[in-house]
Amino acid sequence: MSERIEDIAIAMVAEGQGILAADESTGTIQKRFDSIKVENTEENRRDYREMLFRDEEAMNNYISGVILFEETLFQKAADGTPFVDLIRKAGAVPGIKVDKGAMPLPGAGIETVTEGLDGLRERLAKYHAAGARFAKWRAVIAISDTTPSHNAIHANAHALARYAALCQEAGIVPIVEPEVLMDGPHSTHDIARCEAVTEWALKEQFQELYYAGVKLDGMILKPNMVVPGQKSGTSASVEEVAERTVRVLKNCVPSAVPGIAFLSGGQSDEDATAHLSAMNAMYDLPWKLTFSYGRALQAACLSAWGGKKENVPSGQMAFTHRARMNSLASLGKWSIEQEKSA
């Protein structure tokens, strides 16, 4: 593996592949269990991520990169193999969440900034020992009848900055996470207002990254799509989605960026896949648009899974078509028939 952060980038946006985030915290992959009932020890954590990085239809041909929780990062599998050389030997590149969560902001009411600076440069000397190359800092944006304010935005958009540019001195690649909510309340929130909002918080970003000197071709940015919120009421055809997030991005993001990996934010799997496959089949772009999916790649392996060893076969078959359909997407090729044809 090439150890230029440029190369590292272009490496986790590579044709027709896309990261699979499984950095969930101990207490998000909680929720995950129990939906499934099954019960939250180191055990059944390794277990299940296991499952998903021994697939090897799915590492091998539509997986760039896996983001990782810090448990995760220095786990082995059950045989003793470390997970960092599983997803090496897949050809995929190993990376880290790095941030400590959205914390009020101070007087802010329900805004919150994202912690974690403080011993960050230190952590990322392990993070990279440990094999990592990439890393994720999620930040956060409310839309209210009240929010987003400057202070929030400009707040988390400092914040990306000083973490990729620690992570670029790291030799890390770092991926810039500014996500816009989709359930904010039903008055204020429809797709216009999450277009605004989008556009201001990426302007800010790019303007903060400038500032602190990260070098634009070795980070990945990781935005939110486009949508109306999920309590406005309203909706959006897919084509809507693809015009105006793909309106945001030209606006907003720099060609220099190698790639922008959506996140999938609260939207269901199906339709997830089918907005990023109408951006790349709509236009043509400066910079290569792929999918860094937790819960969209992982909700229906979850299920098939149940906790129990003899399931591993299907999760494994529902996390391959997942994958597959989001690497369709990537090219601009997946419909509804290859959907429902798997």
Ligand code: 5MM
The other form holds:
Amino acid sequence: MSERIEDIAIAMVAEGQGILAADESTGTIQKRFDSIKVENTEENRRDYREMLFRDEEAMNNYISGVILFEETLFQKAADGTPFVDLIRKAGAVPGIKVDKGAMPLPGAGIETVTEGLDGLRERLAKYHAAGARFAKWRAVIAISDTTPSHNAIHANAHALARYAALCQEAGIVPIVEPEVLMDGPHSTHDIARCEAVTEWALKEQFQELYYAGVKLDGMILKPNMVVPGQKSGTSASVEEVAERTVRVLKNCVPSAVPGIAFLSGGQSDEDATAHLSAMNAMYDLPWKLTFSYGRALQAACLSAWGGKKENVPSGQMAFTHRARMNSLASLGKWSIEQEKSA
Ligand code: 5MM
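Please supply the corresponding structure for the form predicted together with this ligand (the preceding block corresponds to the form predicted on its own).
Full complex below, order starting with the chain above.
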């Protein structure tokens, strides 16, 4: 039976479910493991991810797809079961991060452009054969007093659009992730600035997707929420974050896109959940709004596990809890009482 990318995209944003971003590259997982004093070996990476994928309660009920790093796509659980099979068995779609990271943009100071287009067509064929049915590419837009530049916004949007078109050609749903960072030491980075830059990046993004001939009903958008910069010395209420984020999305994202799955971007676990829930509770929207969190789904689980076999059940409990809270948020039904009672 032939698989339509439109159907895969719909499955990725199934009611009450969201995406687990477990695609930390070797350098990023190193930082995560350093925080719990675990050595970054292939075996430890396997054990950690096996704990997540074997968490049946979370995976069967709340997770629609998992973004994997290349190593994990081809990796097997300790008993020899391919991870892809574990994920599929739970009813989730296996996906793969295909970008090769953000590299310095020539002559642009702190700005970067995400690379990885060379040879991507061949890599996508290999990933499809291994079971991946969606992919992810993350562009990074940094706010400072003098950035972003149009050059950085445009170069990243163009690369994302070329990546997305190649994915669709290969029968793979592209997750398009233009992330406006929330960190950085800039006092002018308040929530209004984040809103303006996010709108600019998304406008440019959909223009480039159009030029590249990307089918909007066969993709998922993974944006940042509109929040104040972490070091701006300002804050915003949950309602304001929801209002500004939804306003930008309505201004920029065509209703043909089936779903928007946010990144957490360094927000606390509870903020990422509260913001998502508020958006779903406050607005009637043309797309599914859900989560594609890395840190905000894994942080509690990682520290409960601490690299010890005997802690696997505690790690899974922590993961199930966050997955369930975010599932409720994707339905606009999360509350602080539910968070606490659990
Ligand atoms: C899991 O983190 C991803 C991998 O990043 P690197 O390529 O830098 O190792 C990251 O792209 C992630 O998928 C998204 O940004 C969402 O993660 P957060 O933690 O922001 O929700």
